[in-house]
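The chain that follows stands alone, in the form predicted alone, written as structure tokens.
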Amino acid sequence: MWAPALLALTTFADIQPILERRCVNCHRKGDIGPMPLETFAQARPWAKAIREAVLSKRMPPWFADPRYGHFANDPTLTEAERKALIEWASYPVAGRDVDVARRPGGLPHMNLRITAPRPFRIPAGAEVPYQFLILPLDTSIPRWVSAIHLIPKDRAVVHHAVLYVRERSDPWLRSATPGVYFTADGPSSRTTSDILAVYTPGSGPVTLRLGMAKLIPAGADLILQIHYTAKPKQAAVDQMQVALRWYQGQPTHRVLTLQMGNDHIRIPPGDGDYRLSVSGTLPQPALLLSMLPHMHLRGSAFEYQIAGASGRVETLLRVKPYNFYWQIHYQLAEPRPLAAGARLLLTAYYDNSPNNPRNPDPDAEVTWGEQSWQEMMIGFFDVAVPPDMDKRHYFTRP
């Protein structure tokens, strides 16, 4: 019986640059991808899976509507890249491919790594309230930060994490013991402190643009807020790590992470197209850098729009479908100027019907809540402002 020769027309030397551009940001040791794809030896066992993921366009994950905006971190494959990956993955061979593998790039260099002093244990099937952890810093001088990476030990149980900067004069959570996990309910859990980074499923390191940085003032602490979601039948252990890279010199812009949300959620049972909105005007001019929508398992789409003084509404980002397991930080290819007084409009859509395969219970009325079987509506966005402007001054209207 005749069979075609399994001769790879495309070698690993041809596809490795594609993997580095489109895949290795997640698929490297210690990051969110389930397996590293930095070398031929790592990629070859996964050739069939690579081929299927590329053919189905399931990977690389990206959910922004291409009609709106251009994004620096868009990993969408070109047609030439798709063909090369499919050809190599159809007929991977050993031999010369092994010799051309490059040295793995690894994670970005960081100046400081802080690991939670002790692990946190998550019992099987448990409902775990938000955990807080104070990480003291020896910051006798202000520190500008150019990259931040929140690294869970077990990503499967981390619903989200927020890293806050608590300044020396801030009374928030002062009665809590540093280095010990604790809960904070009601008003005591809320803060207006700066956000250094947000971790969500599918997120990786945050690297800021050249000339831009976030500030940790002298005497500040870091406070982690972690939401754990237990595995149904298996206990788990997590121990979060925070990695920071210092900015060398004085930046031209300070980056602030802002957010808008709506807690008034009441999704009727079976409703397949529930809509929720929130809006606000920008008090000062700024440069818009990125957007990160956050909902839970019933989220189906999310829009960021802006209305100028003339009333014209422009869509900045439309995420559809929204995927709870890949909550991507959409980084604009070029910063977008935002005028003072411009109105930012955020709209979230939810599918509480039986047609949503991730829906925990289509017969339930869904309200706001911290657990993934409840719902949230938050739109995070990063803006760049003058380096001497903090969040309080940004929200002081002229």
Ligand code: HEC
The other form holds:
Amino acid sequence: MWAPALLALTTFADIQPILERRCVNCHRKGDIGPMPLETFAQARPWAKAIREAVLSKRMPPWFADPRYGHFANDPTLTEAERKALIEWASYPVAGRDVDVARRPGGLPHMNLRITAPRPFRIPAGAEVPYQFLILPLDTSIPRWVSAIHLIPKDRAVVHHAVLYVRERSDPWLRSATPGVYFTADGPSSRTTSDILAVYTPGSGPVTLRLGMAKLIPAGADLILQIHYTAKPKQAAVDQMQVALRWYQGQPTHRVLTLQMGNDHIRIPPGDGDYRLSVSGTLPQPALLLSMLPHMHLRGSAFEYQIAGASGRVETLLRVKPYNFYWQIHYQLAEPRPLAAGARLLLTAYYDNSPNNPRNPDPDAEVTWGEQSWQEMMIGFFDVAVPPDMDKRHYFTRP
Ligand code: HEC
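Switch from the form predicted alone to the form predicted together with this ligand and give that structure.
Full complex below, order starting with the chain above.
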């Protein structure tokens, strides 16, 4: 008797490119996803969980309000992709399904890898102050960088990391010994040095657009700032690796990472709608490339807006709900020109009420601090400027 092959409608070969595009960035071996989803053998046992996560839209994680902006790294599934994943996950053992050869690639080729000279131990349950580590470079010529990847050894304990470029003439942290972890308090931790990359869980390698690069000037070195969060019951060890790819040729744009923030935080106990804002005028024309909002456990929403000369306010990004555990770097699909004199407005919203399930203590008055039970407000953003302009030039009007 002939029976129609009901099950084999969607095979792994159909959904593998979807996993590759939307999931593998986090669900690859060694990354933050709890399991790799690169091959049939890896994905098959998770079919039920994949079905549930895709149906409930819990995966892939993304928090930008779809009414504002278009983002290159938006992993949101199209309706067709959702249907295909759900169909495969409902019948993952269809007879004709076989593993397909993985396409090579994924991670960009890197020219230089620098590993922290020694491991850092994070005791169980400890509160660890920000660690700094100077990585000396020996470069007598300026280096243009087209891709940067910060790779922790134990991703579970790295809350975030920032990689700075310290120029030869910069006195910042000069008294510290290179290659040795150290802490720096309040004022000495502040800097106007350029940022090469910000690592947050799931961020993966940063690859700049063609024509765009970050600059490591001759004689500069790199400084890592790492925020470790301990596991409650188990000691951990991390050793960060920095991977860089050189730009081939001369770029047309230099990419700078800028930030604006407000440290005057005083959230009353129980306040469910505390707002904080900050604004600044952009002194030079630039192309806006990406945005990365940063708050802690009480953060509930974050907005980037731009006010043009006419006073018209336009929303560039609205992250709502903000989720501390998903620090996402929102990369614009197309660079957005910002005129000199445009005013950038950032607004952060906090929920210190008991309705916030992540709130460590609704009875506390919350002020600025580096630890997750304290608060912060920073909006990072990358801009592209002419290649001969550095951060100081950017802020000094011609
Ligand atoms: C930005 C990183 C990221 C992306 C992109 C991502 N995931 Fe995840 N995923 C995670 C992390 C981290 C967890 C564990 C924490 C959690 O469940 O919230 C997880 C959990 C899961 C789980 C639940 C596992 C369990 O324990 O039940 C499934 C299933 C899953 N992901 C499937 C997917 C699929 C399918 C995609 C793509 C359509 C995807 N994820 C995209 C990071 C990611």
